[in-house]
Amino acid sequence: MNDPATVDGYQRAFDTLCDKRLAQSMYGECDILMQDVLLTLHGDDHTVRRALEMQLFKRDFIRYYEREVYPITLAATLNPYLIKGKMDLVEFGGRVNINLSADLAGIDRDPDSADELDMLLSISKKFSEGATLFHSTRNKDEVRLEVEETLSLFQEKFLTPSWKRREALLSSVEKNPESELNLPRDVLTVLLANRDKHDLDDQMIFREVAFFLQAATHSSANALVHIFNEIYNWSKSDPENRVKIKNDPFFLQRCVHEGLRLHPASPVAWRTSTCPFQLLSGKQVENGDSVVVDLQTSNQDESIFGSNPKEFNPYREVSGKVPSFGLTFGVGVHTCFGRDLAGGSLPGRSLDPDKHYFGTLTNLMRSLLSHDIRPDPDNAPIADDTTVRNNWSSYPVLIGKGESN
């Protein structure tokens, strides 16, 4: 087997990610969580599963969640921190997004129970550590054991009750088809409703729900911190831009997309060749060879993103039809389901904010900025040393006036 071939440059990376001769890899370090979930499937199996689950992310759901559900969740999560006047942005990002993740995955919980929310957030963090085990700096066998123990806790406390309730609802639909309107709109319900038709075994459904729980929480929480850090450092000495960021949601969305471009969730994407062929670079790969797509560098391709592509610049003009966030959400069959939900619609001709989807990240940043979020001068951010990914383990901030003011 040859050494991994590296692909960079925006167009080469784009074409490589779309090449169906290359299968997803990098997520085989923790099969107890990731085996046969959507992210790791390839070919017909992936196509069928994606079609099943894609129905959850239609435009009407995005509109409903962005404008009706998310503002309520955000306000409830943010209010205690406004009273204190401070928070850890990493922890807050996880807490505000765990409800979205649980809703999408199909996990019931008591909305008034802080203990349940804390437990679910802790479970999600451990699942994220398993999903990104490839980049972990910890002993991988120890992490696998922790993930296995967490899966058992998750099944007992959350999945089994949620599973039983949905099975009962699906049984009622068989007797009364009109009751289908009352079915939850989530991954667990979709998979249970189709398990016989598509031969989906229980353990696979279990892993898929666990994976979905962590996916939105982990990536959105990390993105939030990166975006705030970039916006704050870029605008702190420019009063005019600070005002524009707070008052112009379209410009704020540009800032969010620029932050996403600079900080893809994973700096690289790994693929495995399913047959011998020649890459666009001219390099030959054999069956089973690894191909590494450098997303970080490709998102900083000067021919696409203009001069000084490593710098944060929301005024940046992007070449052609390339999205302003680059390859951060992926392309092709593995494009992230949550792209429009988290990042919003790409700006078009309409400048009517009531007709535009800004995405949960822009709406979240808009709310935080309206409450004067700023870094805590007495507590510096701390890098996450458990992974080679460029993330923080802690990012203390001040917000609002707080109890002491």
The other form holds:
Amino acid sequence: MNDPATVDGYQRAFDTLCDKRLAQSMYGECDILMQDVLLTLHGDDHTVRRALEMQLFKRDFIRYYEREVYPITLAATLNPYLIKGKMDLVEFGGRVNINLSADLAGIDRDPDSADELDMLLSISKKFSEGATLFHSTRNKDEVRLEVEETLSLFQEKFLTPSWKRREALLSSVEKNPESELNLPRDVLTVLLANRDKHDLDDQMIFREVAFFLQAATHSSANALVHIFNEIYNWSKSDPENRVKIKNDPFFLQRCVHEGLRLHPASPVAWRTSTCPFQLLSGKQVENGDSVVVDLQTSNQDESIFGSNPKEFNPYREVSGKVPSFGLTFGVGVHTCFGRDLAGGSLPGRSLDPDKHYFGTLTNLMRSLLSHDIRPDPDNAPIADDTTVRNNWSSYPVLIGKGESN
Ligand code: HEM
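For comparison with the form predicted on its own, please write out the form predicted in complex with ligand HEM.
After this comes the whole thing, all chains and molecules, with the earlier chain placed first.
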């Protein structure tokens, strides 16, 4: 077997991610969580599962979530912090996104129980640690054991009751097809409804729901912190741009996309070759060889993103039809399901802010900026040393005019 081949440069990275001869290979370290989930499937199995679950992510759902559900969740999550006048942005990001993830995954919870939501958040954090085990700096066996224990807790406290409720609803649809409209719109329901037709096994459904719970929470939460940090540092001594960021949501979305470009959730995507062939660089790969696509440097390709590509610059002109966030949501068959939900529609489609979809990240930033979010001068951010990914474990901020300000 050959050493891993690295691919960089935007266009080569793009084409390599779209090459169906390459299979996903970065998530095999934690099979108890990731085996046969959407992200790790390949070929026809992936196509069939993706088509099944894609039903959930149609435009009407994104519209409904952005306009109807998210503002309520955001206000409810933010209010206690506004009273205190401070918060940890990492914790806040997780808390505001866990409801979205649980709704998408199909996990019921008591809307009045903060303890239950906290438990779900800590469960999803552990799943995220498992999903990204490849990049962990901790003892990997220890993490696997913790993930296994957390899966049992998740099953007992959340999955089993949610599963039973959906099975009962599905059997009432068999008797009365009109009641189909009352079914929840989530991954668990879709998989249970198609269990026999697609021969889906229960353990796989369990893992898929756990995978979705973390997929929708932590990439967005980490991105939120990076984006705030970039926006704050770029505009702190520039009153004109600070006003523009607060008042022009289209410009704020450009800032969000620029932050996403600089900070992909993972700096690299790993793939394995399923047959011998030549990469675009001319390098030959054999069956089973690894290929590493460098997302971080490809997102800083000067020929696409212009001069000083490492710098945050929301005024940057991006060449051709390349999205301003580059490869941060992936491309090809594994393109992120949450791209439009988190990143919104690409600017340029509409100039009317009431018709444009800005995405949850821009909406979140807009709300936080309107409450004058700023770094806490007495508590510096702390880098997350449990992973080689460039994340924060804590980012204290002050917000509004709460008790502590
Ligand atoms: C800023 C936020 C996010 C970022 C940067 C991000 C990034 C990514 C990337 C890069 C991939 C592809 C990985 C690869 O090709 O190896 C991916 C896949 C995926 N993402 Fe996201 N993601 C984000 C938010 C979300 C959200 C909110 C959801 C839930 C709706 C989500 C669900 C998924 C799923 C299900 C996949 C697997 C798709 C497949 O394999 O077919 N992500 N994400």
